[in-house]
Amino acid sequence: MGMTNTANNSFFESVQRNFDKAAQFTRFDQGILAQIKACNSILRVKFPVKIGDSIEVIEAYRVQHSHHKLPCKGGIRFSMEVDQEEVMALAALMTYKCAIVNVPFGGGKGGIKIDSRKYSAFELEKITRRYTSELCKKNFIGPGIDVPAPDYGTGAREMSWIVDTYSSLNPNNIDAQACVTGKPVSQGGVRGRTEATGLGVFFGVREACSFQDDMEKLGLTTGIAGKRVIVQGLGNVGYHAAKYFQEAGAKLVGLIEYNGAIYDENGLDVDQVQAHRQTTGGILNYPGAINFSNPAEGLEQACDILIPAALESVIHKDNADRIQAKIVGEAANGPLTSEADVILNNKGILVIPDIYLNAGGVTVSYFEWLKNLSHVRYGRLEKRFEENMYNELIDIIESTTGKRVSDLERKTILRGPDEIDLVHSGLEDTMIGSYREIRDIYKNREGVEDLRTAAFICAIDKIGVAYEELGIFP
């Protein structure tokens, strides 16, 4: 897991480099481009927390990259790799990500520099609540200011501590629940948030595979069924992506974790691999699969689609040439270095960029935020009404044709949407629409050579217009 600060710096620089490359294809003047690129506000705090009998000084950050739309939005990670450069790079990616999927937020990101495995749940709670109160003091959190979410090392549990601390410090704010997303459903969370990023990755790759001329160029047929997929990282994102690919008829030929990789050209079952991992502590020695004790080798095996869903910079100048996939779907943030990007593009590999492909998480976070502001769950008002309408329709069809609709068909047609159906459908629509916007720029704007540049152009266009229409700068 270790990553040096130089890796973070190069990650920040590669985000800036991608921005500059795309900026030359847009019409905005240097001043507006400089403003879009700049990190607007950076909070760095150190606070004491009593751990056992001693006091530890904890270092933490929150970056608000862009205020062209409010609130700012972005995860909080608990990791020893957290430093200002990394948090700034991730906040910038969030700004562009939100613009691409038409979510009306500015980008933000937070981090606490700790190894969460070293603390008890009680100690983590103390650290998280203290961090939240620091954010409150500095006005770096709030439903209309800055709305955090889970990231590495954090989940629904940490979000519930944050919302509780924020609510107790803001007792008169009726929208206090909307100060953070990724909460447990009982605390105002939305159904479908857990699998959102992985499902978004699946929808994005599926959409990319639906264009016949693009697939013919790669020597592939359209559709997901039958395609060989390798997934790196079986965390929340990778696991759900793998599961949706498998359900759509793809063949999971390889799975990669930090301590090794397995490969089986006949296909692996992700849930059986997870069960094997639970009992043995790792994915290696799965029945029938080839083992690679060096996980990096797993990336280089034969497949059609490679999904890196783990850490930054896993494909770099030293291994990019050995990647055999035809499509690389960036489920993680920044899994390719900029040198690797050039090598893969020259090989004719279709790289679906992170700032589009893993935006499913922030899309569903947006739905959760809207749910909290409206104080009503999705589907509550219309579910029964729609079921009754469909029932009337079936009655009319049956009486007109004199034929009975089968019970199974009746059940299928009559189902009004639950919250999860509406969330998944909103996510699907978002991923399809955004891919088409990006592909359109890629195909039609002179000189644009890859989807990543097209995605950055798409983001800059939208943010640039927002800044122009904000009117005169003071």
Ligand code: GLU
Second form
Amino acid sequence: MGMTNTANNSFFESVQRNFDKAAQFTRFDQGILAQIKACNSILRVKFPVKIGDSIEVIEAYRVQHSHHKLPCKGGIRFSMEVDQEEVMALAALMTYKCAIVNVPFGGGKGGIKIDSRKYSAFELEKITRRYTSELCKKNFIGPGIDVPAPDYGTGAREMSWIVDTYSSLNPNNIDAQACVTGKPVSQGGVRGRTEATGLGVFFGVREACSFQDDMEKLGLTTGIAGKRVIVQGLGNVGYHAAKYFQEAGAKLVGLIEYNGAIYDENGLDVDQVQAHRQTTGGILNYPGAINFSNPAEGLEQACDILIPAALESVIHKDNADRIQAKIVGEAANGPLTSEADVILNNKGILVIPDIYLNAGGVTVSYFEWLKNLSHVRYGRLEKRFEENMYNELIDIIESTTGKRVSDLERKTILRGPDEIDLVHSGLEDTMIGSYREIRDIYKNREGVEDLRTAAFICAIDKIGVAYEELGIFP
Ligand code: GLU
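Taking the form predicted on its own as the starting point, write out the structure of the form predicted in complex with the named molecule.
Next comes the full complex, and the chain you just saw is listed first.
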């Protein structure tokens, strides 16, 4: 599925359109709205990298959409679709995303225009390290300036190359580790970052499914158990989302990859499908499932919840009408074009927007950044103390009631938090709290007809106030 520059152009425009639609429900003057919308800084670099015996010129970007809070924050993607417009659109989404989940960063995004499958690990390392030194040269990276993270085509491995390159160029910066997030735990990463976006998607959809009146409108009951789910994209986000839905008792009826889709109304096991994919090179021909060699058809199958978790613009004006889901949870950034958005809203489908739903990644990135700046692992100080307090509490309960607590009960209660517990609970709390904020706007602000508009309003309200209080308009 190649995407042209025109498609990226309309991706950026569609973000701007969503912004404008929401802006009319806010009280800010045109100047402030224009400043919130504008991309503050754009870096485009072309640099040479020796690949095999020849030299390749690599095209790459970093866009800082908003400086209303620093550092800027957002992933780096490796993809052939990367161009300035796409990175601008994705950076803008990051600004709104951070505001919605109360992560005190401006939005940013980076992109390197390569097909990562075509390079060896060594070549990818050279490209990533050179890109990082370009960012350093231009002051486009640093713990207080701009903090990249994983995105499509990148992961912990690339982040470890970035932190190493940055640290070696900034040897006296004691906070150097905080220059990038999504690092391996051994390089200053935080436990729970890998699954964070997928888990956040799960928490967000679960929260949406907990409101009886909203579910009744869709002809659904509350809760996740028993709901039929289709997930598009088995990368880091889609895989973990699928896994959490499955563990919560949902039925994974469909899985979609870039080279084919499968459907089984009796439910699929995501780990078994992954194992099948590893041995056969794709998800097709999984025992008992129906095949779709055209992956797009997978999106149109019967389900309650559809989770697009790959790239942007996969649901568009030509297929939106055939979507059968009752809830679409945008795990990817920008999976619906604005035309598709209108069509799905008219069909009465509940669309849970990307700028809220996939914010779990950046939320846990924020926790990682805080960990790096504090130079201490979460839970290190309080774990033992809390265990001792619970122990004393149980002793008091036993002596005042004259009854003994069983060993199993004591063991369950007697557990101070580990890093992973704190990260997961911080993420859960964030996803629940932000959904309620958005739903509140959706229900109570006159004229607001969809959750995306409500989410944009939520973001604009917070950023608008920040700009007003900055007092930078003499
Ligand atoms: N790339 C992810 C996103 O689109 C995560 C960004 C981050 O952690 O900074 O939200």
